[in-house]
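Take a look at this single chain, the form predicted alone, given in structure tokens.
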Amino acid sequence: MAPRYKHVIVVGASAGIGAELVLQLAAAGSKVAALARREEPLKRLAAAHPGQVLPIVHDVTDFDSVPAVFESVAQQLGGCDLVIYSSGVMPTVGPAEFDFAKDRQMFEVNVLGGIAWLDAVAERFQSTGSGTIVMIGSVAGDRGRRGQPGYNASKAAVAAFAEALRNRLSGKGVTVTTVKPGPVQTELVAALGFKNAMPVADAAARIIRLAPSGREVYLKFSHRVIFAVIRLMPSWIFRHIPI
């Protein structure tokens, strides 16, 4: 059976969900460009699926390079019908810490890098009248939690931007899906001690399955219900919840 997506770009592919997405898509027959700053993990992905994975060293905060990088990678792949933006950082923030450098880093990687990539991709897909964009958000963006103000705000911005793209590209043959994982067993959340975090392989498989939906989706139905309640909760109550 032919893969649903023949030519895929995964931005933020060196570890965690991004790396697993590359492996699963390549195993399903897609030709995948894996982009990240770290070269060695990309080489390992390419070695796991020779001829299927194209490793590309790229820093998402080099915003001005994105359009040229995107066009070059798409040409090397022989086309592009799916782009997944999975890059994200979440430095540890102490309960009484306010650190602009950390907040700036999160916005540069999580938000501005994503906007640079999605703008370039949206322009191409709009002109061709086809293509799927997947933006990896987070349940953390649903409310302003006390523990990670910068991360929460970055993921809220990601969700709003992806929704705007979805609305703007509606009716033009382009699918835009926002995925909101909860805790996943990645390096990003390992230090936070979450219990019952979703295995990375499960998260990636669900993201691939949900990519064609063109909606804002949660990876677990329970999160969809829980965060519907949380979004409606008055701020004076929410601020007393230790999350």
Given for the second form:
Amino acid sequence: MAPRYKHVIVVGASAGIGAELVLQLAAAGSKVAALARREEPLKRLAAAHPGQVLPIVHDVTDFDSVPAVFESVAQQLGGCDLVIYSSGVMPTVGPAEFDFAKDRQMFEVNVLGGIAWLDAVAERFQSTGSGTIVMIGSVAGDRGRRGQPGYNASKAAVAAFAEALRNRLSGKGVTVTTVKPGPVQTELVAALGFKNAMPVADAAARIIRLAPSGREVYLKFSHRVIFAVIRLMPSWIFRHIPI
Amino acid sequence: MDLSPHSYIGPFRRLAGFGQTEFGDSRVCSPTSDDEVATILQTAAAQGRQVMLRGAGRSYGDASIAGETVAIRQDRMNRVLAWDPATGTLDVEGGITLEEIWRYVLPDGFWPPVVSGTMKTSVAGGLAMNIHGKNNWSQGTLGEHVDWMDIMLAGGEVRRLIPADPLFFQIISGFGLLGIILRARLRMKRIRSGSLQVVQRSVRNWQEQFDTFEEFQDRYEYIVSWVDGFHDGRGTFQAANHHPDDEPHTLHASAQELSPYLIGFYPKSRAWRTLRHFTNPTGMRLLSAAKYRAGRLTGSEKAAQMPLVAFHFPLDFVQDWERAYLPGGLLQFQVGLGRENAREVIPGLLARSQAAQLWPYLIVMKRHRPDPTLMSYLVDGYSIAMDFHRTDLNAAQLDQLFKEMTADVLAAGGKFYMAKDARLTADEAKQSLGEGPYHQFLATKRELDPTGLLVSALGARIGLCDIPSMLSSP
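Starting from the form predicted alone shown above, please give the structure in the form predicted in complex with the partner chain.
Below is the whole assembly, all chains and molecules, this chain first.
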């Protein structure tokens, strides 16, 4: 059976959810371009699915290069009908630490890299009247928490940008889905020590299933409920919650 | 690879085959001059892109699509360059459509010598795909009515070809893979009237179908038959000749316009929406039965007058009729079979599809003769065109049916019409076209386009060009 998405680009594919998305999409028969800064993990992905995975070394903070890289990758794939932006960094920030360099890095990778990619992709998909964009956000973007101001703000920006794209493109045949994973067993959140983190394979499978939804989605029903409450919680109460 | 934008390289657009089953995203350009075409070719080559030629986009399958290419549309190179009513020779740019041509020449008492079942076809696309009409048996293909063509090769060189040039009948039938047809001189057919004299006969089975063709083929220029896809060969046969009398009042476009309404009040532009409710086996069985009954009631050996346009292009007046097949689209299986095999194989194809419960919703039969083109699909025999509604549910089953019918046709030495095809493999194409012509084509392709700049999804599928991908096919 033909895969739902024939040609997929996963940006931020060297580890975690991005790498797992590449493996699962390739296993389902898609041709997948896996983009990341580190070459070695990409080679491993390509070796796992020979002829299915195209490894491309790319730094998302090289913003000016994005349109040409996108077009070149699509040309090498033979098309593009799904782009997943999964690049993200979350450096450890101490409870009393205010480090602009770290915050800037998070905005450059999580937000500006994402905008650079989604602008390029949206322009093409709008022209062709077809295509799906998946932006990997986070539940961390739902509120400004005391623990990760920079990360929370970056994911909030990502969600707002993706929502705006969705509103712009929904009538033009383009699907934009924002995925807000909770804790997933990735390198990114390992340092935070979550006990009930979702397995990466499980998260990736749910993201692929939810990609056509064209909505803002959580990966668990319980997350949807919990974060609906959290979003509605008055600030003067939220600031006393130790998260 | 330098992929920076260039003023001649247009934005991405999704291009579809007319059947709406095949798609590809290309950067689309509409040049207006030879220089612009040459610049696009040079720019694309310099940027590491490939180029795909698209006429009016009326090929059903993937002949005028190829993902990630630069698509050159010739819709803005559609001028009449010279017209001589004394001789009936018409010099045109390749992007002109048959509709634009007949509207231009009709007032002077001329008609295109060969027209396809739609008037929306462009001359360049029609020559590249070597189109035919209902008069193929008597008049051959459109390419047989061309005095010369100007073509541009992939490197930008322009050549004028005449029928005596070895390349002439390779470019015609060359699927747009050998060069761009910039201009052509066509010989128009002189007519006295804008009407045809049409006779109609209701036929009850395959035997009668074939017998009727052979009875009428030498007396009438146009012969065609509709076949009911839900029965065993029954249908309605039509034969027509140009009206012999002078009827100057019919020689203008207004005399050819059909009513924009069905049964007097329903806009034809909206008919496809209604037709959608019938694009299922039950609905089409009913419509086919009604059409057959109507044919029996109105069928007459007495000639009735019919405007040229109404006879040749009835579907063009049901605007967007192909959309009735959405969302799955329309796959057509059109093949030519020699006279010696056709009476056995053609009924077998329909029987096979009926046994698979995949009924063709429209079947058209025509009579053909061989032509001088390299990649000819025409034989001394018959063609059958079967339209299938593709859906998500039947897609795999339909592909299997096409494989089986293809095997039947190949075993009988049959040919495939690439303007309609979307499923043939390279090996099947080679077998059908013949090893000799196939390898000759590849040799010509290497000579005229050594870097493989000109491509199409059809060409890549049947092994006549290469669209490199970093990955193997899934």
